[in-house]
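Presented below, as structure tokens, is a lone chain in the form predicted on its own.
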Amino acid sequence: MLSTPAQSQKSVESFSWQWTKQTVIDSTRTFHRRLFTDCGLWFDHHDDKVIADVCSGNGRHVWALANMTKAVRIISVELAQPAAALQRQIFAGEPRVEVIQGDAGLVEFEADFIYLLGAIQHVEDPLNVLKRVINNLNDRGELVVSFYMVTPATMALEPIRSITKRLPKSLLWALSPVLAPLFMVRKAGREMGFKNARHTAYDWFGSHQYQRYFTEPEIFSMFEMAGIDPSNIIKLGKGFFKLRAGEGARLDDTIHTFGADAK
């Protein structure tokens, strides 16, 4: 198993505490929306494939994938040692699941489909992580990745985080119910429920070492530097993308005529 330096563990201490010491709930309906519908996938898309969840926290998405798909192998990558240890307990009886404790920018594996959700904005070097994850895809393998975006709302909330990130974890968790309604404005937030919105509030305002926001041009620049052909990029929503490894489509601006004047 991979080991990680103390500084790396410090960077995820806040998340580790959140995912191992606090409870989160989800329904299969919510898992289906988050892992399939929102990603433009059918429920059987992963059948007979190797799939991975990178920066997997307490393994809730890994659990859903193990129970909702016929994937032949499910790889869970999590940096925080306590969270990875918890996952090994949870999946001790599931032979298809492999839990790897290690840095997303270093861990090497092969997969047909990778989820990198709610995580890349919390890593020290987003481009390095993106490159490593893409390199872990098999030919024509797919990745779904989400980013925190620069918006008027995120920029308005960031000064609040400059205060809340200095609070003890337990105190911020006690305050998170007050902040949770901010993340229930959108329909998806309401669907996930108040308890999940509380976790989202803690994610957003917590004491974790890294948190950054991206513009769309910055994201597309990262995709280019990671070697993704523009025709292999599908925008699923604001800050939410599906990518495919391998050669892209051959596109040009040649005009073609159809109908009465066609030759």
Ligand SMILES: C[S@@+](CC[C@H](N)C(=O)[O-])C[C@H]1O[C@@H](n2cnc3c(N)ncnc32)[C@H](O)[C@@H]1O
Contents of the next structure:
Amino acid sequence: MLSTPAQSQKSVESFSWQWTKQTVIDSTRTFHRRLFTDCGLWFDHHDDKVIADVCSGNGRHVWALANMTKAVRIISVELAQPAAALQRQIFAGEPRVEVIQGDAGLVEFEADFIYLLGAIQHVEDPLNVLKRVINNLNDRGELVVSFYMVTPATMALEPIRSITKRLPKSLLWALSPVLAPLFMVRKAGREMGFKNARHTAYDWFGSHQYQRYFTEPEIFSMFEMAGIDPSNIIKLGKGFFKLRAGEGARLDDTIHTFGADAK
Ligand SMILES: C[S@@+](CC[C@H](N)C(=O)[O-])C[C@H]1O[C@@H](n2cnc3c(N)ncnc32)[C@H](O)[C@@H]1O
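Now show me the form predicted together with the ligand; what you just gave was the form predicted on its own.
Zooming out: every chain and molecule, the one shown earlier first.
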């Protein structure tokens, strides 16, 4: 039987270096906004549930979920071996956290809520990852997923990336303060601060193997191919979606009349 080979370590080497050799800062206020408010969730939504963060980098969101929720189990999936090893050290004393080093397109687990943030554009086969992640949801389990989008701004930055992705990691890191202000034009970027914008700049322009930009019709077609009912999709923002597994709402176009003409 043919099985899909896992995405290579080399494809994520630059992320691995970023997450293990550099420092990221975030406040609980930022985590709360990113993991709850922006996703249309109350802070206690995850209590008593199994939560997963897929493509979790250095585990900053796993840390926030462990510290800010009463989730019973928090699963972290990360391909880069050094980043996963770092997470295992960080969460050694946290029995609720399980770190799985592996390819998001292959790792099987069961969760009530999954985050897939800032990552699907960097995987080798986005549809395969989306299908696997959705299959890992329990019935009525929810997924929040963000995509890099095709926009005039992202298309204008792409020629710069064709040069920067060839630079040695440490040189690009040294240049990232110059590129960081590009990611502080939007309010959310300014709120996260300069150090965070520097990481975003490195993320955007780095030498990782895969980086794609999506259109909304492409995204909806991927959701359909992954078996998501259209009524189970909520657009939270540009390139930012919440999905639910399981049966959708029963909708039709019958017109109902109210008020003076109602029968
Ligand atoms: C831009 S980082 C985002 C990390 C994290 N979600 C965050 O926001 O802090 C993307 C991460 O996805 C990981 N990654 C890429 N392809 C993957 C795959 N197929 N399976 C699991 N992780 C993967 C990379 O190693 C990297 O750590």
